[in-house]
Structures are given as structure tokens and as C-alpha cells.
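Given next, in C-alpha cells, is a single chain: the form predicted alone.
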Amino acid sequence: MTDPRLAQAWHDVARRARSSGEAEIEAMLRGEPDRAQRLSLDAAGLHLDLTRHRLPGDALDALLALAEAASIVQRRDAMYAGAPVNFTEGRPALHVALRAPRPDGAANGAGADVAVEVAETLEQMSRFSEAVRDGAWRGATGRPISDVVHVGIGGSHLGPQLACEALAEYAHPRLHCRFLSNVDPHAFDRAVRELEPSTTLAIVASKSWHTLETARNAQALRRWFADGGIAGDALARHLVGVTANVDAAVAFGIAPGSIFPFRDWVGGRYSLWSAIGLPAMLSIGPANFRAMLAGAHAMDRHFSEAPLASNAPVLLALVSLWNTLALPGSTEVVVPYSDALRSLTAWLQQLQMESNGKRVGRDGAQVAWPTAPVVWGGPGTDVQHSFFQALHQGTGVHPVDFIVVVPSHRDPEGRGDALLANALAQREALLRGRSGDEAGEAADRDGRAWLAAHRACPGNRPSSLVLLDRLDPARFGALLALYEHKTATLGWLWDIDSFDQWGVELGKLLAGDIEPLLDPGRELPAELAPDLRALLARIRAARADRG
């Protein structure tokens, strides 16, 4: 880190973090009159409350100074302008262009040619989706499509699945979407169970068209269709491709008119907004898909226009960075109080940990600060009965993002009210805790005073709140864009590349070396490590025993 101003800004933040790990949140809520004004705001239809973190006001000032010194505004503007912010691969990251309405597309960083290309692909998706939804596009036997099987993995899978689940209220009543990602044969069996090839549409989504899991599952689907009497020219009514490698998709046997292209500057974990989102458009329809894009674009506008001190993604990133320094070893817990968002955590795990799970900066030197805290969680209220015990009374302190959706209607059993009450109560419990005296009084009534220590909860545990008045396409799009921009901001603060994933590539290469060694007719190389040799021998023996 050669910039003295940036080095000083990091030093100031780190110094405050070391001394503020035990700062009392309740005391700051009472003693900082402008805390709510500074740490809560509305953006693109979302309400964000960051007041309940162990973050004193002067530390927020230091974080904002760090953001200035790290040139967050300039780096953000460079991304929007189409600069190669993915610096290890020399590519731009233009996911913002995918959701920018024309004429904003040309002015929003992409250039006129990219804006036209994005619009053309969106129109192609819309025409196809409408044809499938209204029954004009039929299978080879003349029957309308009733089921969609989407084949992809990572960014080509997590975003579309999340969108289809989150917006199921808007789904077409005839179309049912299933998702196949794992190369495990049992996953394939589940995906096609009880489906009829004659009424099934398969989408194969792969940026490179060389991803092993997707390629093997696509081959299995082609065989499944053939076994059902659909092969040759008939397959064009049932198999479409989404890829940046059009030639490879054609070579696989997909008709050129059934390929939905996108460019290599669409990163996998930022790709829902591209043709990768085709299953979501099929499910919710083009109008709702465009509303989702509009919601994301509204967050893009906020991110590009709001000052750093009142910028929702920037503040979310700064609080995250602060927690990695003030709470060593902490993770980030995400709990959506909406079953429709049950896959949000998996999407966020890829977004944040694949983007920022890096150990070296732009100059190739080791990053001096911890990056990419582990992201985990699950839907409330389910997880209150699994891991919340550790959040309240465990030895580690793990900040929680509560994603709260106001239920769409009341029901006779009051389940929506119970959901809301639990979300707010859990956040209160993390803040307030329960003192030994309070626990002792309850224990005394039972005649078991010794239980006081077991019942006490320390409290002062940090949390964020993202509130959605309702879960509609626009707010859903804004929610995902909020976290996308948070992730990019953190990458710029750490000076790492949030848009590559070389660690993932290493595992793929090694899998290609190991797979041939599973063949029992092949001699194991002498240079293999003894433990791997023994393991492969055991696997071969197990396969032989099973015939």
C-alpha cells in the first residue's frame, strides 16, 4: 500500500476498531442524537437500518474517510463507464448495463453497441417467453410446455432459482420450473421425475459451454429426451441454450435460433439480469422481469448518485468491513424472514465469498486485512430453532442481517403477524440480552437460582435490518443489486478483484486429472501421494463390490 493517505486512513480505522469491539450499542443509540439519521435510510424501495452495530460515530467518520481515500467514487464510476475493473482478466463488469433502460444503456457505461445488444437479447427472451407462456411454442408432439428444467451451476443456477422462488406469486399457473445443478446422478433423477419429455423444455445455461457439471447433465438430458422419442430436429422444440460460446452450443446440437447469447463481460454471479434469467422470465413473464430489472436499476442509480455518507451499498460495505476488524473471527449471518427468500443465503454466499475470497491485492502482495467473512444463514423462523442459540449465548459474536418482508395479507391463524413479531423480537433479544439479575429472578421463582448463569444472554450483539414493504419484482431486484454493490465496494476497499475466481478454476483442473484414475483398469501413477493412492484404491474396491 504505497498511497500514504490510504495507509493512514486504514490505520485510523484499524486503531478505532481495536478499541471499540465492546462498545455498547444501546449507549450509542441513546447518546448519539444523529445516529438514526446517519445509519438508516431508504433507497430504491428498501429501508436499511444499520444503527445496531458496535460502530461509534467517530468510527463511521473514519470509515467514510477510508472510502474517500480508496477512491470508491472513481472506481464505481469506472465500472459504470465500462473500464476493465476485472483487472486480472482485462474485462469490464457491465451488469449495470443489463438493467439500464434505453437510452440510459448508452449513457450508463456500456456504449451504444452494448446497449443495443442488451436490448435485442431482452427482446428475444421476451418473444420466446410469451410464446411458451401463451402456448404458441409447443413441443414436438404439439402439446404445450408445462415444465421447465434449467441446467446450470453457480451463477448460472443460483440467481434464476432464487428469482423463481422469490417471485412465485407471479408465476404462470401452467409452467413449473425445476433446477438441476449437481452432477450427482440422483440430482438428475429428481429433476426429471414424473416429467414427460413431450411437455418439457430444458434450458442449458453455461457461459463457456465447458463447465463439467452442466455439460454432463446436458448430455444426460439429451439422452433422456431421445429415450422419450424426441431427437434430431424434434429436439429444437425442447432444448435451448444460454451461453457466451454460441459455436459450442450449436456443435452440441442446439438450433441457432434457440440460443440466447450473452457476452463474456457478464460475470456468473452477476448474470441473473442477462439471458441467464430466462427461466425467471418464463415463470413471471416479461413485464415482471422488466420490473425486476427496473428495481435493480433504481438501486444502480442510487449507488451512482448518492453521496458516500448516505449511500446504502457503501454504508452496508463499511459496516461489514468494520465488523471484520472490530470482531475478529466473526462471520456474516443472513436471515430472511420470508420463505420465498429461502435461497437468498446461497446466492449471497457465492456473490460475496467467490467475489471477495481473495488473499492478494492488485499488486500481487498479501492483503493486510481479513477479507470475505463466511456468509451463512437460513430462513426465519426456522433457524430460530437451529443456530440462533449460538447467536444469543455462544462465545462468538456474529452480526446478523435481518431481511424482513411485510406479509402481503393477514390470515386467520395470524401467521404473518407471528413472523413479523419473531423477526423484531430476535433483533431486540440480540441487542438487549438478559442480565443475570433478570435470569436469577426467573430462576428463583422456580427455586433453582443456580440456573441464572445458564439463562443469561450477554446482548450487545450487532445486527442490520433490510425492510421490504412487500416482495415484488422491483424490490427483489433492488435487494439483489444492493448486495452486489456492497460486494464490489468491499473489493475496492481491499483493492482486490471482485470479478474473477481463479481458485474455482484450480479445483476444476485437478478434477480433470483425478477422474481418469477412478478407472479400475488404469494403473495408479507412482508419484501419487500415499493418502490419495490409498483412497483411490478403496473407492475402486467399493465399486467392484457393488458390481
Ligand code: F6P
Contents of the next structure:
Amino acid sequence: MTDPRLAQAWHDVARRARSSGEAEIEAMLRGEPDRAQRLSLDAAGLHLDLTRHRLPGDALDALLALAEAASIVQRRDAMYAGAPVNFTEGRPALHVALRAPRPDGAANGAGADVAVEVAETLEQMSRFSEAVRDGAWRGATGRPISDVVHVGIGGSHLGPQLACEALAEYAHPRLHCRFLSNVDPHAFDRAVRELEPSTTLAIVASKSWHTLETARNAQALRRWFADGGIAGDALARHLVGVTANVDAAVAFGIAPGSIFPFRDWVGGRYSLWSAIGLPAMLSIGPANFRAMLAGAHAMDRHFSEAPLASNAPVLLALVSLWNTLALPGSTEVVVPYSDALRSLTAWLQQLQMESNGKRVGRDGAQVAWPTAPVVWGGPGTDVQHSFFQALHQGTGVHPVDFIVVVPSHRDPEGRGDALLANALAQREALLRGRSGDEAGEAADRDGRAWLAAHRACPGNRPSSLVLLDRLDPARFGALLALYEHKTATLGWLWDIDSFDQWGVELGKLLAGDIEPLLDPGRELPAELAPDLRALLARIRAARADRG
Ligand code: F6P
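Can you return the structure of this protein in the form predicted in complex with 6-O-phosphono-beta-D-fructofuranose (F6P) rather than the form predicted alone?
Below is the whole assembly, all chains and molecules, this chain first.
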């Protein structure tokens, strides 16, 4: 790190983090009069509360100084302006342009061409979605479409599936969306089970059009349609493509008019807002899809306009950075208290870990700090009955993001209220814990004093809260954009490239080498590592046994 101001800022943050790991959250909540004002805020329809972290107020000042020294403002502005922020691939990362209304200053630094292309694709998607939704678009035998099978993986799957689930309340009653990502043939069987080819629309979504899983599944789908009597020209009524590699999609057999294009400046994990979001638009309709874009855009504006000290994605990133330093080895737990957001964790895993799971900075040297904590989690209250035990009493401390949606109405059985009460209660339990004395009294009453130590909970366990008054398209869009900008901010703080993913290449290459060796007629090469050779021999024998 050559910039002395930046080096000093890192040094300050790291020094404070080392000495603040045990900071008492409750004491800070009581003792810092401006804590709530500094660490909770409303942005783009979301309420964010970051007060419950082991982060003393003066350390927040040091983190903000680090953000300044790391030129977060300049880097953010460069991203919005279409600079090649994906520096290893020499590309912009212009997802903000996908949700910028025209004309708008916030992302039109990217240029008029980008805005025109974005608008054209949105129009193409809208026309198609309207036609499928109102039944004007018919299958080859004249029947309207009732089922959509979306084939894609990673960023070409997780965002669309999450959006369809999250906004299921807005779904078209006739259209049912299914998602096929895994190359496991059983996944394919499940995806098409009980479907009728003549009323099914398949979307093959792949930015590169080279991804093995999607390519094989697309071939299998083409065969499935052919077996159902739909082939040749008829296929154009049932198979559409979404890609940045239009030529390859045409070569595969997708009719040029049935291809929804996007550009390589849309990163896979940032692509829900592009044509990759087609199943979501089919499901919730163009107006709701545009409302989702508008919500994300509201967060884009907040991110680009709010000062660093009151900027929701920046604060979320700074708190995350702090936890990696103050709580070495900690992970990030995400618990949406909303069944509709059950796939949020999977989307966040790709977003944060594929973006920032890097160990080398812009200068090619090893990054001095731990990057990208492991992200995991699941929906509340389910996970209270699985891993929450470890969060309350385990030896590790893992900050939790509670994503809480205010239930829409009070149902007769009080289920919505129970969900909400549990979210709030778990936050309280993590914070307050249960002292040995308190646990001891309860144990005494039972006549089992020895249980006190087992019942005690240490408390002082950090958490964030993101509160949504309701889960509508706009708030959903804002929620995802909040985390996208958090992720980018962290990448800039670590000076890594959040928009490439070189680490996934090696495994793909090796799979290409290994797959032919599964063929029993093929001799195993002599240079194969002995353990791999033995494993392949064993697998071949297992297959031979099963005939
Ligand atoms: O393998 C990782 C990855 O490249 C992701 O970044 C991407 O979202 C996914 O594969 C799918 O890629 P594609 O859309 O090109 O099929």
C-alpha cells in the first residue's frame, strides 16, 4: 500500500478493532447519546439499524476516515460513469444503468447508447411478457402458455428465482415458473415433471452461452420438446434465449427474434435487472418489474447522493469490515423472517463471496486483510430450530443480519405476529443473553443448580436489522441494491476486483479433463495422481456393478 494516508487509516481501524472485540453493545447503546442517530437510518423505503455491533462511536469515525482515504466516493462515481471498474477484464459494471429511468443523471454518465439499449430490451421484454400473460402468445398447438421453465445457473438463476418467490403475491395466476440450474438429471426430471410441452415456455439464460450446466440442460430441454412433438419452427413458440452471446444462441437454434440480449458490462450476479429478469417480468408483469427497478434505482440514488456517514450501503460495508477485524474468523449470517425471501441467502452468497472472495489486490499483491467472510443462513423461524443454538452459546461469534418484513395483516392464528415477535426476540436474546445468576435462579427452582452454566447465554452478540414495512417490488429492489452496493464498497476498501470471478475457472477446466475418464472404455492415463486413479477405478467398478 503506497498511499500513506490510506495506510494510516487502515492502521487506525485495525488497532481499534483489535482492542474492541469485547466492547459491550448494551453499554454503548446506553452511553453513546448519538449512537442511534449515527447507526440507524432510512433509505429507499428500508430501515437499517446497525447500532447492535461491537463498534464504539470513535471507531466509526476511524472507519469513515478509511472510506474517505480509500476514495469510495470517486470509485462509486467511476462505476456510475461506466469506467472499467472490473479492471482485470477491462469492463464497466453498469447494473445501475439497467434501472435508471430515462432521462436521469444518476447513471447516464454511462452514455446515451447504454440508455437506449436498456430501454429497447425492456420494451422487448415487456411486449413479450404482455403477450404471454394475456394469452396472445400461443404455443405451437395454439394453447396459451401455463408454465415457464427457466434454465440458468449462478447469476443467471439466483436473482430471477429470488424475485419470483419474493414477489409471488404479484404473480400471474396462470403462469407457474420453475427453475432448472443443476446439471444433475434428477433436477431436470423434477423441473419438467407433469409439464405439458405444448403449454410450456423455456427460457435459456446464459450470459456467456458457454456454461456447461446450462448448455447440457438446454440440450435436454430441446430433446424433451422434440419428444413432445415440438421441433423445427414450432420450437420458436416455446424456447427463448437470454444472453450476451447472441451468435452462439442462434447457432444453438434459438430464433433471432426470440433472443433477449444484454451486454458484457452486466455482471452475472448483478444481472437480475437485465433481460435475465425475464421470468420475473413474466410472473409479476412489466409494471411491477419496473417498480422493482425503480426501488433499486432509489437505492442507487441514495448511494450516490448521501454523505458517507449517512449512506446505508457504505455503513453496512464498514460494519462488515469492522467485524472481519474485530471478530477474527467470524462469518455473516443472514436470516430473513419472511418465507418469500427464503432464497435471499443463496443470492447473497453468490453476490458477496463470488464478488469479494479474492486474495489479490489491484497491484497483484496479497491483500493484507481478510476479505469476504463466509455468508450463510436461512429463513426464520425455521433456523431458530437448527443453528441458532450455536449463535447463542457457541464459542464463535457470528453477526446476524435480520431481514424483517412487517406482516401484511393479522391472521386469525396470529402466525404473522409470532413470526415478527420471534425476529425481535432473537435479536434481544443475542444482545442481552442470560447471565449465570439468572440461569442459576431458574436452575435452582428446578432443583438442578448444576444446569446454570449450561443455561447461561453470553449475550453481547452483534446483529443488524433491515426492516421492510412490506415486501413490495420497490422495497425488494431496494433491498437487493443495498447489498450490491455494500459488496462493491467492500471491494473498493480491500482494493480487489469485485466484478471478476477467475477462481471458478480452474474447476471448470478440470471437469472437462475428468469427464472423458468416466468412460470405462478409456484407459486411465499413467500420469494421473494415484488417489484420483484409485477413485476413478472405484467409480467405474460401482457403475459396472449397477449394469
Ligand atoms: O461459474 C460462475 C459464473 O460465471 C457466474 O459468475 C455466473 O453467474 C454463472 O457462472 C453463469 O454464467 P452464464 O450466465 O454465462 O451461464
